[in-house]
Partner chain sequence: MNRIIITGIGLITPIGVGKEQFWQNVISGASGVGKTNRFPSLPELLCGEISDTDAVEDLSDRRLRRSANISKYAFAAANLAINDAWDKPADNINTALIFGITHGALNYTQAFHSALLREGVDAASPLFFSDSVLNAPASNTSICLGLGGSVHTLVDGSAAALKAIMLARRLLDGGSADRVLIVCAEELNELSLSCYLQKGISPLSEGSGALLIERETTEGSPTRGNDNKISYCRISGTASIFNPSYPAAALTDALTQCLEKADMDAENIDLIVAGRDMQAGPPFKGVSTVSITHLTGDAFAATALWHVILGSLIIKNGKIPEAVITNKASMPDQVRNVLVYTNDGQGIASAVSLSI
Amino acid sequence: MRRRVVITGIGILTAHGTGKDATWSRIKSGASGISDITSFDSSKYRAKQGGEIKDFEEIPLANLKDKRLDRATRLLVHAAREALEEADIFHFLKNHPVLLSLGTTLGGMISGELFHKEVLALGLNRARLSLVHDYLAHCQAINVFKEFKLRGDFLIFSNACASGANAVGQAFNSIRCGEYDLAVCGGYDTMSEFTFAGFNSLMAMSPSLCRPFDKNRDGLVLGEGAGIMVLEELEHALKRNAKISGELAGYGESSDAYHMTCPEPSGKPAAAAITKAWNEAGNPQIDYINAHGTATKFNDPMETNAILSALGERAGEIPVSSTKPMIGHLLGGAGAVEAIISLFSIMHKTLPPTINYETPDPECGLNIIKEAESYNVKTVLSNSFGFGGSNAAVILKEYE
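Please output the structure of this chain alone, in the form predicted on its own.
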């Protein structure tokens, strides 16, 4: 018998602020966290705005030396601390192994950029090798282990924009099958010029507003952030009287390798991931879909096809929204942060809006939510689709 997996801790940082209350209050109100980039000069690029975290105040670290830490570690550790504190699990961590499962596309890319600049300015022999260490994606996970004195294993997923969802899904599977009783999982990425320039070269970013599923959409907007959840086997959580926020009920993935950057247009590979997650969850009625919704020319019709193919006749009636116009596309952090926002929609019985949506696209025949609505949300599908044909979907449910 497969074990049930529940969520007992949440940590989140986005352009809307630090912590779940700040993020949810602004998501619900339809506020935009998108503004002019301040961390580098964006004037030479087609797009000049993004979802940066600008009010981040760190809590003093207990076991790490904070002078040389990359911004990625700082955001990740902060979100992990918030999730662990809410789960009230520190006493358990001292004597039991846990799985740390994280998704990222950039790792410590800001440190990588600095190393490159130092090589150009000072030469290879004088550039700081410590920056290369901080750049590597597994180093942020090691820092989390050190800061919270964790025991167990860690996994890093870096398969484009599905990374965060895959990390959550792997943690789910590890508890479901009995490998662990507890896992810390999620995703993170920072705003970096390297990534900004890359998406600019692809002409994938909007020079104006991000408009998912809108006929006049012209690209995505990048953001930064981190989302962490503490997952537990149900009986384990009940025995220690943990506060349960919701249940993770299904996970599906697929890989089609159709193209380096363009999604497979029929949506069938993405539909396979949705179908796997839905079947794993026992084919529940889906009340809301938190879409990948990037607002690019090719993603939105593909995702529409995938949803309609996987969920059948009722799919066109299910409320759908994308929160990326408010906080940006968090890349490796997107799947985890959006799973948390999906959980908020269940907890607060509210459908998040798709801001900037004005003109329906006939190719995107979904029930797009323009403004926040009160709704009896019990089960949510959250989609994540990445470059290279990486597809992932998770299903979250109200805990009963």
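Having looked at the form predicted on its own, could you now put up the form predicted together with the partner chain?
All you get below is the one chain by itself.
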């Protein structure tokens, strides 16, 4: 019999604020965390807004030296602390190995940008090396280990926008197969001009509002943040009387093998990931789908095809929403943060809304939820699809 995996700690940090209560309260009310970009001059771009974290009050670090840390480390450590504290696991971690499984697309890109600016302004030998200390995408995980004095191992997945879901899914697999009893997993990314300019060059960002599944959608909006979960093998969690928030029941992944920036339009490869996750969870009734829903021209119909193909006749009736218009697309953090929002929908028995959705698109024939609704949500599917064709699906359910 396969080991069951439960969630015993949650940490989240988005444009909707710090912590799970603030985040859920604003998600449920359909508030928008999208506003004018302040971390760099966005006036020259087609899109000018994003989901930045503007009221981030950092808790003093215990073991890391403050000066050389990238914003990515700061966001990640903050969310990790919240999750570890909720799981009440610090004493356990002193004597037991833990897997830290994280997804990111950028790592410490803001530090890399600063370094490169200095290189161009001052020359190679005069740019400060300390700026790249926290640039590489595995440095932030190293910092988490150092801050919380962990031991064990880490895996850093950089699979574009599916990274966070992949990190959660592979942490789930590592517990399921008995490699670990406990894993800390999730994803993170920051708002960087490099990425903003990149998506601008691809004409992928909306100059107006992010409207997933809407006929008039014209692109995504970027965000930043981190989402972290503590996963435990069920017996392990029960033995230490941990508070269980929910269960991770299934995970599936696949690849399009199609195009670097365009998803495979039939949605068949994405459907394969959903089917794997659904089968692994024992084909439960899906009560809600937290869609990848980027609001790009190509993602939303592809995702519609994938959902309709994977979940059969009832698929068109299942409530679907995308929370990206509220907090932005968190890239490597998206899959993890959205898995957490999916869990909130189970815990609070509420369907999160798709704000800005007005005009149905016949190519996106799903049951899109416009406003938050009370609903007996027991099982949720959370989708993530990334650049280069990475597909991931996570199924969360109420713990019984």
